[in-house]
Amino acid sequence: MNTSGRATLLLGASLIFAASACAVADDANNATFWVRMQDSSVATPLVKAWNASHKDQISLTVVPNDDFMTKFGTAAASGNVPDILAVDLIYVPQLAKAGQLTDITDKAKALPFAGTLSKAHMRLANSGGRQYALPFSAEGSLLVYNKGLFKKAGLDPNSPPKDWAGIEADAKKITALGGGVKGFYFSGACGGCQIFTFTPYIWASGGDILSADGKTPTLDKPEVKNALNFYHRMWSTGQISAGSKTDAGQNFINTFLTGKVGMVGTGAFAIGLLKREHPEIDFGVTPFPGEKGGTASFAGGDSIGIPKGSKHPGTAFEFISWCLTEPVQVEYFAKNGSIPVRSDLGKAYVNGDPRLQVAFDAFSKGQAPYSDKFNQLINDNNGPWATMVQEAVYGGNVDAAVKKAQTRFTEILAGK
């Protein structure tokens, strides 16, 4: 999984797509945009409307996302690059490092809703104090429970966990319930999964796994060894089920789906599926607590720049300014259920539904790691994140594997 929640969701489903142009025939006079998978049901509406309502047209390309940033650098490799990008916010430090995005500062602050731009994106898509994008779609980590299965617990279903220790008890009497019912789950093998839905439980708790520049690994603080031996007892003594070790993402929120689920770490974008396909599961959501309180969420989504060699820079980022103003911020992302990069919107989005309030805040006051060296760390399922959490929750020797992580994180930033 990428880190930005839905792509788990869509990966099975990216893989038997191939990448499609729609909206407008490819052209040498139109722009052209290129964005991932998970963004097509916003994108294709987007450009559709784009193109009805302006001279300058643009042709989408939709690429599966696990394929993205290989066709990329590909592309840049070639120097036939698209005009325009939408990608994964935690890549742009990367591509903002190799200089293949264009330096937009002086435009992206001249924009009268700059103040009120994601700041998860603009600070992941900021190198050196110059703007390399813009924030395009956004999506929040948040914790989602069974009320249900609460109720059924004997627990208060208005009532969620606000630290570790509630977590723990709840799933207990959840687990108990027994018929193949569990307290908890998470994708185990899974990187992507685990950095938007693990970390927060760090984060919540006043530890990080990089210090502020991404240039130092923080793995081995006392926060990030209490969240593993967190997730270590409720594994050994069998509240999340056994799926969870082989899980690389595929069940990332399929299992609770399933109503036999107590808690899962997940998206927003669950809100709406849970209403939309399963109105039979009552749910609630809430922030991930830390260790003895507190709240935090993975900021996630795509952020959107024109890359170095653009055939059309002007209309690129005339495009990339009408994706953010009002009017498309509340037709073609809030009123879709997709949280606008906006902190003045919220209101649409929420629609007097406290569940999408809950997403919005946790998004709005969310966080992302920042590192040039994103995949190799966290996304790659046999890198040393991922390994550390295997390791570590289902072997039980923490702090072996904090220390081997730390050791391999340091190596990787030093580009060993």
Second form
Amino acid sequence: MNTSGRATLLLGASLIFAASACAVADDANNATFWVRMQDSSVATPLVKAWNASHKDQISLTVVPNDDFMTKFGTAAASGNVPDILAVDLIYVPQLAKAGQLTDITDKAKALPFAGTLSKAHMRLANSGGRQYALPFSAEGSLLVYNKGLFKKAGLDPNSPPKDWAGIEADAKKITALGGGVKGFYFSGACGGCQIFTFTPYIWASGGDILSADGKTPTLDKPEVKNALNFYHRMWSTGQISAGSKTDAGQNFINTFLTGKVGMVGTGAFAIGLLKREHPEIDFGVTPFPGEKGGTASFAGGDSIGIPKGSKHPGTAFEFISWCLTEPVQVEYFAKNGSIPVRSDLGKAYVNGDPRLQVAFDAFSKGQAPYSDKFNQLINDNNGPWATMVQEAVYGGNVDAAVKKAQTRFTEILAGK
Amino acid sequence: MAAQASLTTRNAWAGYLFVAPCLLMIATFFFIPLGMTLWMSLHDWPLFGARSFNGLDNYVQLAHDDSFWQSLLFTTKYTLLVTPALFIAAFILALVVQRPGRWSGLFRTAYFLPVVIGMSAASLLWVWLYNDQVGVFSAILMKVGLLDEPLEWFDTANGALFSIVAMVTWKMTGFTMVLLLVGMQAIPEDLYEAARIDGANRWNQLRYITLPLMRQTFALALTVSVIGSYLAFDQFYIMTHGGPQNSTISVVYWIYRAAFTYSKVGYASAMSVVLLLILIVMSFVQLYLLRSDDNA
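Form predicted on its own already given; the form predicted in complex with its partner chain follows:
Now the full complex is given, and it begins with the chain already shown.
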């Protein structure tokens, strides 16, 4: 090896040593905080602000969305958990049931603003009357539509559809514009996307996918079948582009950003994204309608808790309650385009934009299913929920698809 | 005599000392994890929460688990497709770059380059090449007028499988090519010369000298390729997510799902053990069938 090669190698080796030395020093004194990628744009400045104003430091680790539970599971199995965990609210029942989270009931009740905290988050973090996590970030699902295409198709851009027939009729007119324009879109191979943007149609029509206690599937009820038929009609008449069938979430919002899609179910995050990066697209938002009217929304986001085995539980709770204080909610969440998790702080978020008001209302009135088997039932892209949507919408045999999913749901809920 | 013996003993010790680091590595990264896997496979071992010993329950359950055997069947189908594709492509490339020519070094490097990027990176790259909105493949086919609108490469079970086989062939051919090249170059030039004097043409030389003398190389390359294909995971996880409608779930994908979706780590371990046994048996069979005549 020549001299410069050796020098490079030495430099590389010393850099690795230096980096690992830093990492060790970090871990020894700081509380560790894990958050999924989706929340990193909020969490990064947040942790920076905390570290600038507090003696007990926090180091942030951002984990890719899809790998979050895998990584936390591995960490829990080896006993090396983070001190603070912000996790998709939907997984809290599973973690609480498995004894992975610290009971914070008393401290949570003592918070002066306890009554204003997001109901969906609080419900899912409550197991047997005990509280295992608090709200961290919020996300509400809604229908976003392209006003420009509405105008071109001769529709009133200020009167979005109020029921399924309205969506189908508008979609047809928009698709008729031609040139690759389609009326509607959804990510068809993605269980998580479907719970977020497809179940609201079922909820708004009075149906549900699980019983209130989360123990019995209710997929074989007419509302579910009708909603699947509604999607299937739009697919088979060509209102949805072919890419939908294999989209596991990559194009969840991308297709709308091309300006060639009339309507798409998405989250409040899309409002900020569109305003910031696609000012050329004139868009409106509206809640998901039911078959004959009514509205519904999925209330999502992350909950924040203290894993069992946390080495800094004191700092952890201090940080969690600090995140929920008014100045932090306003400065780092609302002004950053993220829905605050306190019902009394909507004004700072909406800030005069009626579309954000729709998003805030959608979230406030939204719901989320309670299940400690959520991953197996719903989020698993190879699981029964995603498979049912695929078979029913693209295959067309709604009854058979529903029957199969109902059976598989029952098996999974029985622990098989 | 005595001095020689002590020298041999000393050499032996030195030998042990030299292999010690390697043995330590193998023990740490293979035998200990293997032992732990065996141990875990005898437990009801959830990802979160308490574990309990359940003997051979996992194995009994596995015998009745259709999804596991289906995924094994699918993996076999994938292996039967990808292995010949790799071999044919690699053999042709090896013939092309075999003789030292002006450009052969460049071509060898070019063909080998995809091997050095990771399977995950390659899968991600190809997912976007195949993408209907921004992908290059559909765009080219549309440009030359073969397609009117983008092709959905993954929207049928066979489409998805062939798309992945194409990617893996691109990615791994270089590796098989190098293995075959080494075997090819180990054949003494005299044999070809003698054959030429006897009037053998190119085809006959290939048929009666190259192919028979490469038997052991084929055995090695085949075993490596079959094992690699049976352990395939990244490409399915990243490119098709097991879709459409769960038609592309390989064995390792299923093991991953059992461990991390269903959080049945013990059960996943049992599947890994069974897969290991299957691979050991298959490797023995292949090596036996392709053994060289001297050892027969």
